[in-house]
Each structure stands twice: as C-alpha cells, then as structure tokens.
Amino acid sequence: MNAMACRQIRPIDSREPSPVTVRQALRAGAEFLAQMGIDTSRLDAELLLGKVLGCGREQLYLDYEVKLGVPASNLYDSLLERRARREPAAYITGQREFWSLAFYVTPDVLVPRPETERAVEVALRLVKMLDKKRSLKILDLGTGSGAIAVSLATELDNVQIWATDLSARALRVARTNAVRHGVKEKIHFLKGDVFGPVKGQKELFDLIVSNPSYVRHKEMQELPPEVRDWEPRLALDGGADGLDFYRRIAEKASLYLADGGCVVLEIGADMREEICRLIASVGCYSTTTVYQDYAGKDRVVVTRKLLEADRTNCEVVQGG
C-alpha cells in the first residue's frame, strides 16, 4: 500500500488544531479505499469506525459531528491500511453478521456469506414436515465458524447438533458462537473429516446439512484477493473438478441418514448437473431439487434417502 496516500487520508493529525469528526473520519476513510479498489468501500469504512468507537454503523449517525481524539484516529487509520491490503473486513472487526446474528470470524473460518442463509432457510422448511414428537438430529459437515449449525440451534426448540471439522482451530471458533448464541447445550462439536467423528451414528440423522469446498483447483487463483490470500484454502479448494466433497457425502450420506432423511448441500451457481447427475449415480437417493438464492443463482440442492422398500440399486461405501 501506498504510505503516502494513507498518510494523506489520515482522519486526524496530532499538528493540526483541530480533530476531525465523525463524518469527516467516515468520508476520508471511504475516498482512501475507493482509491485502493475497494468496492465496499463506505461499507468498510463504517465497520471499521464502529470498531474503533466500541459502536454499530447507525450510531455512527447519531454522532456524526462527534469529534475523534488522537488515539482513536490512529487506530481507525491502522484498520484502514489493513483493509487497503485486502484483508477481510470481517477479520478485521472479528465478526460478521449471518442470519441476524453477529457471529465471531478469525482467519481460521470462511467468512459466513449471505447466500449461505438459503440453505439454512431451506433446511428449516424442511424440518417443518419431519416428525416434531421426538428430538431432531442434524449433522452439519465441515462446520467452520459454525453458522450453519449455530442459526439453525437458534430456530430449533426440540433438535440436537453435531457439527464436524477437520480444524480444531475453526471448532473452537464455532464453540464461542454457540455459547455466544446460547446454544451450546444442542450442539456437539466433534474433530475430523466429513463422516469419521460420527462413524457410530449409523442411520440417526433427520437431515445432513453442509457448505463443501466447492471451488475448483485451477480457478483458486482467480478469486478475490480477499479470499484467495486470506480465507482457509482447506474450506474453498474442492480438488480438480470442484466435487471432490459432494463425491464423498453422496457415496456415505445414506449410511447416517434415518429412512426418508434429507440432504442439504450449497453448491456453486454452475455446478447443478455435475451434483445433480453425481447424487443421481449413487441410487440411494430420491430425485434432486435445486433451490435458487435472491441473486436468481442456483445455490442449494437437496435429495431425499429413498426408504429402503425403493431402494433398487444403493451401493454405499463404507467408513468414515
């Protein structure tokens, strides 16, 4: 980044007679990284201000004429630089807003993105026509921050968790926001790849809920600076065609899944045939139905576990 140029945009100068407000502080910060290529820009600079100032972004505009002292602009021109590097936002505050939760986020963890609520929307309808008598039992794969599992816990009364991830790093993210969130008591936060921390659990889960690395090896170094040099490659990369973790739930999903259980994957926007035809291939499942995000792109997919009287040609492999 170019040191002068954050000079220049400095919300306060400890030489000048006068501090700078709020307003003058938000305006500056946004100008300085539009100038650096951001396109979030006055986003960015309200969440870094709030930051500083222990605020949200509306409070900001309730003291918009408040003026900052030395200590906190130097701190706001330091977040800015950080952000000018493309280090997420989100890590820079430690949080992202999912689902109307504020969840903790730390390099460990994919930032939560919006589009993933679809698939806690859509796992919610469908616990709707499951069985409400008895307790439901989800399994969210490859956790992370834990927001998938989190926000469900948060809507679900009767229901117990267990999320898995090969990152004890990340689990420990997920654990503060289950306690953060009040949910801990339905959540078991279990290490390990895909299905092994729950290899004993054969045919117990209502509903299988994940967001796989998706990303396909060759388009890894197209990504957005912000993911590609700082989100955990282990939760984008999905080896050479994007699948490799779609293969590996459809082949075992069934094993854990209670007759007419379901699964609930996000998927890239151009990957709907690839996954449609793969969970096709395994015959253990019903037919696929793919539901779109608010952007009109293809998001989720879901399949049905055929109840056993259907099922003509399931070959499963075993193991975790």
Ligand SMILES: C[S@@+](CC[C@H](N)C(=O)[O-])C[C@H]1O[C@@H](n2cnc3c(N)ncnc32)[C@H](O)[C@@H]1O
Contents of the next structure:
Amino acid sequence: MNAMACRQIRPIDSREPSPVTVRQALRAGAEFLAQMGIDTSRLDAELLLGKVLGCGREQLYLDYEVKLGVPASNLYDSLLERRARREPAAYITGQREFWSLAFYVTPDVLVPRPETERAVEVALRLVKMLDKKRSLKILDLGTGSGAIAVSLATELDNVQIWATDLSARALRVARTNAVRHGVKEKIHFLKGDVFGPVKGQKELFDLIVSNPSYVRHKEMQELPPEVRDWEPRLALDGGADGLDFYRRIAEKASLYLADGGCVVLEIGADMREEICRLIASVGCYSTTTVYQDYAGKDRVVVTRKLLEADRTNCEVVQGG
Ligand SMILES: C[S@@+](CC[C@H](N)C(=O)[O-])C[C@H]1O[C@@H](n2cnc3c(N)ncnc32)[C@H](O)[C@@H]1O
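Could the form predicted in complex with this ligand be given as well, to go with the form predicted on its own?
Up next: the whole complex, starting with the chain shown before.
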C-alpha cells in the first residue's frame, strides 16, 4: 500500500469534512493503483469511488467538484487497498457489467468476460434461424454467474433455459442475477456434473452453450494474480491440456440435442485446431465454424448435430 497516495485523500482533521473533491480523489486513487502496478488504475478508481458513493461512473463526472465526507474517504481508501492487493474490482464492488446488464458477482463465480459476449451473440444469431413456433430449449453448461443464461433469457421471449453448475454457491449467484434481471421464470438452475443434472430428462435441446473452464494446468501459475489468487479454480482449470470439459461435452452433447441442434462453445484463443479435431473425432457433428472475437482472436466454436454428412470442416468467421 502506498501511504503517500492514500494520505492525499484523507482529511487533515478527521472531525472536519474531507476537503477532497471527487476529482482529486479519483486522481489520487488512480495514481496510487498505477504505482501498485494495476493496469486499469483509472477505471478501477472510478468503479471503487462509484461503489463508495453509490453512483455510476458517469455521475462522478457530474459531481466532479463535490467534496467527499470523511467516512466516504476512509471507505474509499480501504477499497483502494484491497484492489492494490490484487482483489478484482468486480469482487470489491460486487458487480460487473456484461451484455449491458449489471451482474452480481462474488468470489464464487468467474467474473464475466467481454469475450463471452461473443458466445451470446453467436447463440442469438443461431436461434434466429430456428423454428420459433414452439418454445426454444437451451442448455447452459457451467453457468457460473449466469452471464450467458441470463443474457439469453433477456433477449428471447419464448425460451426455457436449463443452467447447470457443479458449484452450489455459483448457482446461488446465478439465481440472484436471474431475479435481478426479471428472467427467473425462464431459467431452471440445476446443480451437478456437466450433463448429470439433465440426464434422463425428456427434453432435447435446440442449443447447448458453454464457456467451460479451459486453462491448462501448466498455465495456472502464469495467470495474473487477480485470476490465479481470487477466481474459483473450478471455473478455470481445464485439466492437463485444457480440454477436459470440451471432451465431455463433445462426447455427450449429441445425445441431448434435438435434430439440427447446435453446440456453441467459447474456446481459448489458441485451442481452435485441437477442439475442431476433437469434435471431428467424435463423428456426431457436421461442419464446425469458428468465430473470432473483436480482438481478432478465435473465440467461439459452433457445431451442429450430424444428420447426414459425416465430415468436419473448420471455417473461420472474423469478428463483427
Ligand atoms: C469458465 S466458468 C464460466 C462461467 C460463466 N458461464 C461465464 O461465462 O462467465 C466455468 C463454470 O463451469 C463450472 N464447472 C466446472 N466444472 C464443472 C463440472 N464438472 N460440471 C458443471 N459445472 C462445472 C464452474 O463452477 C464455473 O462456474
């Protein structure tokens, strides 16, 4: 903790109102976090001060010259200290924006990532091509905070989503998000291992979507401290080659898909070939399409349950 930077936002006499304005507090907070090696120092200072003052980042700029009270200054200092210890800003504020929705997050769930929005986008595009005369059935494997399931539910009228996770704590967070965004009637949250919770159920799914844990064992230690030391290992660890979850999904998904149903998988940026090979080796799926994210990285794989064709191609679609 850099005492200098934080001292700047403490009042000289703690019985008096703090003389520090929002503008000064943001500057001092951002400088402190930058000195502590945080890349997103300004953004994080804004998020933390917004949390303290109970307002959004935009409001801070409208209140730029407003002075902070002593309790607010002290609380802001303590949040800056937590961030300096590499606790993710989303866990400190309890919130992260995803798909333009404010998701409740705790250390029990992966912080939803912007690249996962690409999986939501691709899933919605596929859904538009399906027959909409009946209710659409979607399965979200490893729902975590519910980022994918809740986002899809807010976009689709006639849909029922089954969202599974091995972590009961994650499911509690996901349920909270479904309630928060008014879609709890559309989502069934089930605890269990991959397809376990839907085994034996008569529903066949039009879409199976997943952002599986895909970090390779040997890469776990190389992750940034915010991820390695704070996010749930269960939400990261994909086994020795990072493909454990994909293998299990590829082997079983066709049993749970309706005719013409698709699997939408988020992938690690360097996993395209291995995953296309894996899907092809199962022999149950037709063409595999790889979508890139907006940074131009391979990010989403889509494959369709095989009807007649028995070959697998890999085609790349650029972000946009
Ligand atoms: C990478 S996180 C994705 C979370 C969320 N879908 C998202 O995109 O932000 C993977 C999720 O899968 C869950 N998970 C890990 N292994 C699992 C398993 N064997 N069965 C079901 N869920 C599992 C983790 O608890 C975690 O919530």
